[in-house]
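The chain below stands alone and is given as structure tokens, in the form predicted on its own.
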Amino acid sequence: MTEFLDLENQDSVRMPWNVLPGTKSDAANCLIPISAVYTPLKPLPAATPLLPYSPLRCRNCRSVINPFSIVDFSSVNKIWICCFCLNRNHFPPHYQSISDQSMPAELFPQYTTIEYETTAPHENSGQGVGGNVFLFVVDTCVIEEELGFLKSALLQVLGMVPENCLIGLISFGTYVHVHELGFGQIPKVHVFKGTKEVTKDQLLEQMGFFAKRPRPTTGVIAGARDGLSPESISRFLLPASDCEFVLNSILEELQRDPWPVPSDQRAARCTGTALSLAAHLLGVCVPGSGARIMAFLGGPSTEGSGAIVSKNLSEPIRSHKDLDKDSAPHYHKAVKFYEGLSRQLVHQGHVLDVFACALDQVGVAELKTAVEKTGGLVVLAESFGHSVFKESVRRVFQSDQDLGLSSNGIFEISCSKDMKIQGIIGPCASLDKKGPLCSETAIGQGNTTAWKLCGLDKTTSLCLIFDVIKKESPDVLAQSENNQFYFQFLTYYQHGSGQMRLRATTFSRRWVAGPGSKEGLISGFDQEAAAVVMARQVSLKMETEAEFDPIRWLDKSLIHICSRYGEYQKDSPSSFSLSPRLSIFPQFMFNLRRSQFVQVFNNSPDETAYFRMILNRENVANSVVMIQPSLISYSFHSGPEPALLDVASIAADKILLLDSYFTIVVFHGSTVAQWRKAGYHELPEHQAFAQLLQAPRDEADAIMRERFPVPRLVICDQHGSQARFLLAKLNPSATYNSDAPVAPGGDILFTDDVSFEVFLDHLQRLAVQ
């Protein structure tokens, strides 16, 4: 594993095959697709520069000088060959000086990953604006101890929000409250609707725009550069450090909807309206600069656009069998409008993070296409009072564990003309730009080679998947003397600090093709971005794909791989053996099966919608935890080690600590719940005992602190009810109806799954045939 992720920290990629297959046909063999897993804004190493000039760009095929370009020093008009297209470029004047003692840094073998700071022509659209935009959008049909916690995690935001941000705030409930924060006076409000539709020209006139200058009669309006006074865009969106008191005292004051509700019915909830007026807001004031809708939910949006359920009681929210049966009468009119959405939100460049807090669900799934297309964050959680939710959003403006939120990216992709690109998997938006690079066949963002990324931060990762085009076998001379690949991704996208910059990431990869490449690919498989590329497949093949079976697609994968790569005498399973590696990808695939992306029972749809968005803009890392959990034991008898993901590894004298992602599991054994409830750790002579409680409780506070969305933490004992979130993602080798005695201290597991010995004989048995 070690070299690939040596290879991560240079280029920020992790691919499943770092051996590629050479033509269409082996690699129509590989089932996993040749696909890579980029973070385009991966903290670079602390040695590598930021260039102060834009790069030297390929005349015929745009692609980026990097250091697998050919130099001729020699000429007298130095010259360099791109790797992509073998075109020759010269050299403008100013780099006539280099010599190959000389280089540029762009040229450095080591530096295949480099950033440039470009000035770009639209640098100071909407006012100049250094930092972000921020425009909260806040529900106020919520009961008052929910509205309570709300206000105070919001003023609590405001004094850490940047001073040179914009801040904005539109409140709602059955009708949409924009808040004139620029009039200092007295609090005014401009009160919309929440049944009717607003168009952007509405939106202008109503808010009184031009009120006191005359409106332009051609061409769109769109900013202080195109018909709008910097005083009218400052009624609405004012600096934090302008606006501070007059909204501390607007949050304050902030009433819960005051419309009655009947006793049999819920909330007038106009969610749909209250963001597309948002979208509005900020498409008429700052398109183009980098501005968030941030938008806190309480419950359903039950009127207006984008309705996901009716006020009635007796009509239940939609589950994952209504979906599945197609009774759900709402959903498709609501991901439709969303869709609407997002399109605005992705033409003008902003993005719409989601804050999800109820107990019932909220529209997540619906929102998903908004949220995923604009790169927003997204976080679910059961209060606004619970550590999940307040937790979450100071990091969002915390300096210290900066999230890197960035905007306004472009993603464009350059490879050899033996690959094409299929498509993204990943928080991104396809640009439509066609051309030869583009593969027939799309998947998720696909018939592009440029994507927009409204929004993208430090942990941010797309999942790029290619096809090789060459039909034949080359011959072996062939092979040898041009058996690279070539890959180059650019993002160009606008920093924190505001200025422009782009991050070129030039790699290679060898390609083996005809007898013996079995071996080459092998040599060359990471299993753990392997496991990610297929959790983001299925998962994307369950949303878009009819009568999809998700189970048997990924077992037959599974035995086709293992009957492809494995070692075995045909029809002897005890023959059988997999190198390592591969060793471990039967078990990836085996907890895969059994996660929440795949099992949908027992999760609403709103949940299922939240762990896919996360999982589709995470890491490998951080995705193959949500795949696998990590599990670690402490005990008086050895320090905290990795232990099995099994029902085997509970024992009365331990406590283990399961990290599954979105939850933290510190679980108690019997032994040492009953010693903690003696109060043993207060006592001065049993100090070992107290080191050993505090020693995971430290470790997951680690964790917590370094993750978003914060993870949720559970603290339980051997046989409690909370036990179960431990239970569920064990391994069940030992259940009420197996024969082998439990161990003393030890558990089983009420459950009829099988385990993983028993999926592994099968596995074993089918890939012989």
Contents of the next structure:
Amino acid sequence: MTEFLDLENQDSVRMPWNVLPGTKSDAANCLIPISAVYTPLKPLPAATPLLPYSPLRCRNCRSVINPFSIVDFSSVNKIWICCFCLNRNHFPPHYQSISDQSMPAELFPQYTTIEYETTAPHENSGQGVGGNVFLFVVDTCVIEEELGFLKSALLQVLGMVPENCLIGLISFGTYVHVHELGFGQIPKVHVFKGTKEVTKDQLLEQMGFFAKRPRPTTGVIAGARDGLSPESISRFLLPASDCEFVLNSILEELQRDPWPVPSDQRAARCTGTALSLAAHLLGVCVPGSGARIMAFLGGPSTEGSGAIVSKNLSEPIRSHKDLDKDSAPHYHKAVKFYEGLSRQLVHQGHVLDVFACALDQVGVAELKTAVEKTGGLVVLAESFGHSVFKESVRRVFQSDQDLGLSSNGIFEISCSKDMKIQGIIGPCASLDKKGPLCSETAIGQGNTTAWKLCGLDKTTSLCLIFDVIKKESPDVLAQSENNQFYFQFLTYYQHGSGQMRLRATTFSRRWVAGPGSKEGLISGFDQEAAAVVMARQVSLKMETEAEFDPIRWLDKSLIHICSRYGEYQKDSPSSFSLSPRLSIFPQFMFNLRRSQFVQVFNNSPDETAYFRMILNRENVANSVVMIQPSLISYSFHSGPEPALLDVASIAADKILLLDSYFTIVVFHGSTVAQWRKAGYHELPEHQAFAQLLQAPRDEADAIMRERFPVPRLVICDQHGSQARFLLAKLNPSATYNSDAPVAPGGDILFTDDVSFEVFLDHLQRLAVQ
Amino acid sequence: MATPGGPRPRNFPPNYNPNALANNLQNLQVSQPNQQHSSNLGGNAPRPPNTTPFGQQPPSFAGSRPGPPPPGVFPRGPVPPSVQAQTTLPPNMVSTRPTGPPMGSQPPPPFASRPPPPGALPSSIGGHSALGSRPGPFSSSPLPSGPSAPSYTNTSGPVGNGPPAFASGMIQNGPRFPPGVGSMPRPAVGPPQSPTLLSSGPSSHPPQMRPGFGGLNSGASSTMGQPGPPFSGPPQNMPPPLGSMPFSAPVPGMLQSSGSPYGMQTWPPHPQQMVPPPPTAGPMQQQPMFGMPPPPPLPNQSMALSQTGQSKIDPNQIPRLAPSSTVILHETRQENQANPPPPATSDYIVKDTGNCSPRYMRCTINQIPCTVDLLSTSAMQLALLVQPLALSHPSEEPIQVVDFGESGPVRCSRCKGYINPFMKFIDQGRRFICNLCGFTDETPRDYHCNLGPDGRRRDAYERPELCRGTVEFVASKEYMVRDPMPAVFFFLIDVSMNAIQTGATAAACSAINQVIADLPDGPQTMVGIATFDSTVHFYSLKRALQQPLMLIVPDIQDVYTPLQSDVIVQLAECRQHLEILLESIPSMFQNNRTADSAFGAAVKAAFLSMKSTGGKLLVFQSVLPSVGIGSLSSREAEGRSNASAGEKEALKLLQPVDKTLKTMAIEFAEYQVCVDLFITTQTYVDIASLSVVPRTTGGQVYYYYPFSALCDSAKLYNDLRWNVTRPQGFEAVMRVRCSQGIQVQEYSGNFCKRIPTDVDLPAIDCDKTIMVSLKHDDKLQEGSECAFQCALLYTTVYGQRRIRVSTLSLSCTNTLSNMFRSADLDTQFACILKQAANEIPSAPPAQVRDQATNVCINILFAYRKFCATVSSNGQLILPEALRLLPLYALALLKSNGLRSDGRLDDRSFWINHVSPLPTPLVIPLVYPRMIAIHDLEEKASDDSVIPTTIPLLSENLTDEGIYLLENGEDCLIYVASSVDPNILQQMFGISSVEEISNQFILQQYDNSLSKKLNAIVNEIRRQRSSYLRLRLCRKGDSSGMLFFSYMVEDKTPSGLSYVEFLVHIHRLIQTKMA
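Would you mind generating the form predicted in complex with the partner chain now that we have the form predicted on its own?
Full assembly next; the chain just shown is listed first.
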């Protein structure tokens, strides 16, 4: 395992197959696709320099010079050979002084991942340079208490926004209120009807952007460069330092939506229109520079485009069942609307972040497309007063635990000619830039070699799916000398500081082919990465493929893998064994089958969408936790130790700490709970007990500090109601109808789910057939 | 003008037409009936000193107002952009906010029949003073306690609804009408029934037309016209008219020695007690016959007639308005017969003795022809002019409010006519016959009353609905589809670049800011405000302690209201916010560069926010609406460049450009929103299209062109103030019912009509008149009576639902001469005028002019043919009642609307102005009043504020004179070329004619001339309920041209002189005769 982590540390890449199948047919037999989970902005080792110049690029394939390029220092005209297309490129004059003794950093073998600071592709004229743009879109159709929580959260945030950031505010309910922050005399808002879609041109017209000068007769109007006066922009988007006072007073005075709501109806909430207006406003004012729409939603959209449910309370919000039966009347229309919105945002390079806080659903499932394609953040909580929301929103603006929010990214890849790219599963949008690298089949965001990442941060991880196209041929079988596949990932982005940067990651992997390739493949198998790729894949398929049976698909894949890579005698289940490289994979699959990504019926569509969005943007380590939660046991007998994710791990005198990524459960065994209730930990003579109680809390805090969105912390006792958060994740090795006696202090689960042991038995039986 | 408080001799000022009457008497051998002036020919009758210009009504003000305003107090004025404007305070601004009693009808608490206050007057006049029982506004009353308000018990009893506005004054001054009006000698009001003949030959002996009438009013009995002092109170007892002056010309720092406090229209709240506009110069006393001494030798030879005739006609002898300064006492019925009303323009006091006051309803003919044939023979038209909320004279008895409780007023079960004095009770009172449809109804049990020996109910005189022509019923639940609406005032202000830069916005804001104080007090008064340029800006005013919030509605194609509540809030809750906001609006938008105006969208948006309640929408608009719904194009310019397109195209410019605004307006009316439009502009704004909105919703257009922040701010304020404070009602429905045989043919005026029988009036006020044309559908019986009943269901500004019912019962006749004798000139001419105005947008001007002339000729021809027994053809014989018809017809032909050379907007405005115009203002509009003001000092002995009028003939103007001419809307002061500089200096503060500028502000200087001029202007303003646009004119420039264009008796390039016109008419009649 560790070698994979080392590779990840160097290049931020995890691949299920680190030794690649060399031919198309081999690849097809792998079942788990040739793929890579790449974290473009993973912090680089401290020593890595930031190169203050633009990279050299191959004249032929536009890939960037890298340590794998062959450099000919000898000749007078120094030349480098592109490792992807083997084109010979001349160095420009200022590289003339290089030699094998003095190489530029980008050629150093340890700097396979390196960053260049380039000139900005879009030079901003005066506006927004160095600062991000935050446009708050605030739902006012919430009860007074929630509005109070929201206001205080926003006021707090306001104090944390860097001074040079531009801020705008839109509040909405039945109508959309675009607040004009730059008007000194009295508070001024532009009110738009919630039921009506406004186009960008109408917005330009209606908001008086051309009141003081003639409107250009032709051309696209956007931003200060294209004819908008800075004054007209600064009516709506103002540097935080300039509008703090105004914004504070507006937020303090923010009222609930004043339109009356009949008791049998939902509030008229025009989320779609508000977001669309926000997108237009940013598109008009700051196109092409990093800007985030931060939507704070307190309920479902019921008005205008993007409504997910009718106002009538007798109509329930769609469930998974409705979606499956295609009986959610608003779903497809809303999804289509938000797809349109996401296209616009991607085009403008702007991000949509959603902070959804309501007991009921708010429409995250529909919004998912817009959030995911723009690389937005998403936080789902029950209330604006809940710590999940409060802490998360604070995290976004906290400077010390920086999320590394960056924007306006463009991601491009190059790879060896026998490789093609099928697509990316992750928070990005295809730029539809077709090239020879494009595979004929597309998975996720495909049909392109370039993707837009409107918003990305240091954990954003993309899952790239490749396709080997090399046909089996004699020379392939002969294992030619050049048995490396090269990959280069290029990420342009606007750094939080406002600079434009380019990160280039170049790496290679050996390929094997032919009959003897099985061992090689197994040796390069990263089961964690494989589980994550499977999880992303199965989620995607569940969303996109009709009649898809995820359990069946997963089981089939697992059985195939086991029968292909396992050691066994045919038809003898007991003879079955797996290489250590593969040994935990069935367990990952077992837990994936039981996870929220596959078992959706306990969750609302919103929750599922939320879980999947997080899964799709997190790195392998975090994703594995989501698939298979980690369990740590604390007791007097031993220090903290990992425990089996099994009901058998429960003991009366233990404290368990479950990390299922979204939820962290601190579970006190019944004895521990009794002690705690008796207050022993407050007694000086039981300091050890206090420490024991404290240890899992500290660990939980540490996890929560690391993570965004901030997970939900559940502290519970054995047999308590909250204990369900733990029990649901445990392997049901002891259930109410199992015969095995329960250890004293242990627990049983009331479930009919099969336990892992049963699962494995079946697997072995089927694998050896 | 008139002082009813004392014996008022008839006064013919000597300096005008000094020997006209004498000449007439000598030249015309005509019976001289009923002349009041006989004893005072020459007009030098001794006048009681110290009479006040308006002796009738002031006392109430003394009581209801704290007194004259503090001098030097100047209201917050608008701040026009120029520095000069800022330093020059708009003059004539009212400097106080009178704390007068609320307008409209009664404030809630005191419904009761009120006993007269101790020591009070005979009940006939002052009986319903319930001073003490009124809350609030009267606390400053000199009455120490007043009668305690009786409790609200007898629901069915007659309830005085009048505010006791005048009571305190009366108490102070003692009874002014000691004997009671009813017992007064009959004033010489009835027109003597003799025709006016224009004799065309000295040899002709104009015979007495109808000896019967002549006998009734024989020339000898000329004293009869002077029936003794109608009012016994000596004028000396009159209180000074504190606060009675509706307009004023305050000069900062000036003390009003005359006590005229500059409050505009500070009438007491009740319409029926309002001071009626006194007559300009009503032809109340008939001039018998005017000679046209030189007869055309050959009447059939038209050429000869016109040539010779012209040269010989003495212009001073042709029929003219005879000034009258006496107050006439008018009983609506006498001897169980309808009494023909005094001229609409005269000053009269009505005693309702069964028929409604002519202020509320007048008929073109006061005897109804029995058959349609008779009517068409007469060529006159049968129509009613209804002004249901007209202001009444302060001395008149207030309209009584009758509450029938939950059952509502008694009505005929078939025609739904309301109980009135002409319903005949039979069968011991158990049943009654409806005088409208003839149906016999059962009397409701609790309304039963036995009949007296005279066949009338014994309680007839105790029940107002059985003895008064006008009563107001408290509407029961049955009459409400919802709770009575609150009084909503929504102000919508143009803040586009042009409006800001011309100071129109500032003027509007300032006017509104001041007017807020005058809005009716109480929780039912609600206000809203919005501004607009190319977007609409609402303001949320209900925000506890915070600033108002501006809410912009940017979508002007599909507007909406940004908030459901908080845009319109109770006045009491937002007064401060509103004031701050109004002060800051001009500065907030001072850099506005948006030239576009989304008028249609703004009005629609404001409407949407008022939709749930209804109310008044007051729009201040400065430019042509150029964007959004209902945007307009500059059709005038297009029309000009397209001049060859012909008449039809030209006419189109007087019609609305499309139906958009009309459709909107109908929707507004449906939701009881009334739109008033204040157009403060310097350009073409297409009034023809815009005016559709006020017209359909019962509103009106105010037009300030060319707008000057300096001169017009004061008028804007005063207009706005009158608009919101005058007696008015909301969500009204009106229907006129007629006796069998007659039915309503058509209503015309400013309203919305959804079903043919009813008129929907989102708002109705005292200045709105509706013309109701009638037609026969059956024969009437001679000797019977034909009744007309106008019922207006409305909500007062205090949120009470009322039904005002006015009934007019006229006798039927089969005799043509009766019809001519009882013809009502003012009403007939008003109808002609309104019909002509309606025609203008759809017919070529020449056709409209011909039509108007023909109407006049046909009437005169009918009279000549069927009634006049004069043998000679050479005489132009005019029916006495209609003798001024030719003059008015001529004036009409030369009026703004019928002239085709005027600006489009001016013509459109004129058409719109005419539509709801009350009868008393119709005559001055076409035939303005002109007076000389350079010799005011010499007329010192004259007690009437306004000097004698001069005929509109430029010959009458001297080179040394200064003349004031007013038509109820504009007031032109013409300064001739060689005026004494001293006078100029005193009056206007300028030393020579050359200094006259377009921007004229009347100021009061510390000299008697200036004070007199101001007094005159204020008096005119009060009479007209209008502030007047003042303009100084001098010869030789456009202002002079304007002034002379009003000289309607002059010969002009496009029009005949009066004399020529008479000859022309005569010729045409003779042609017809032949």
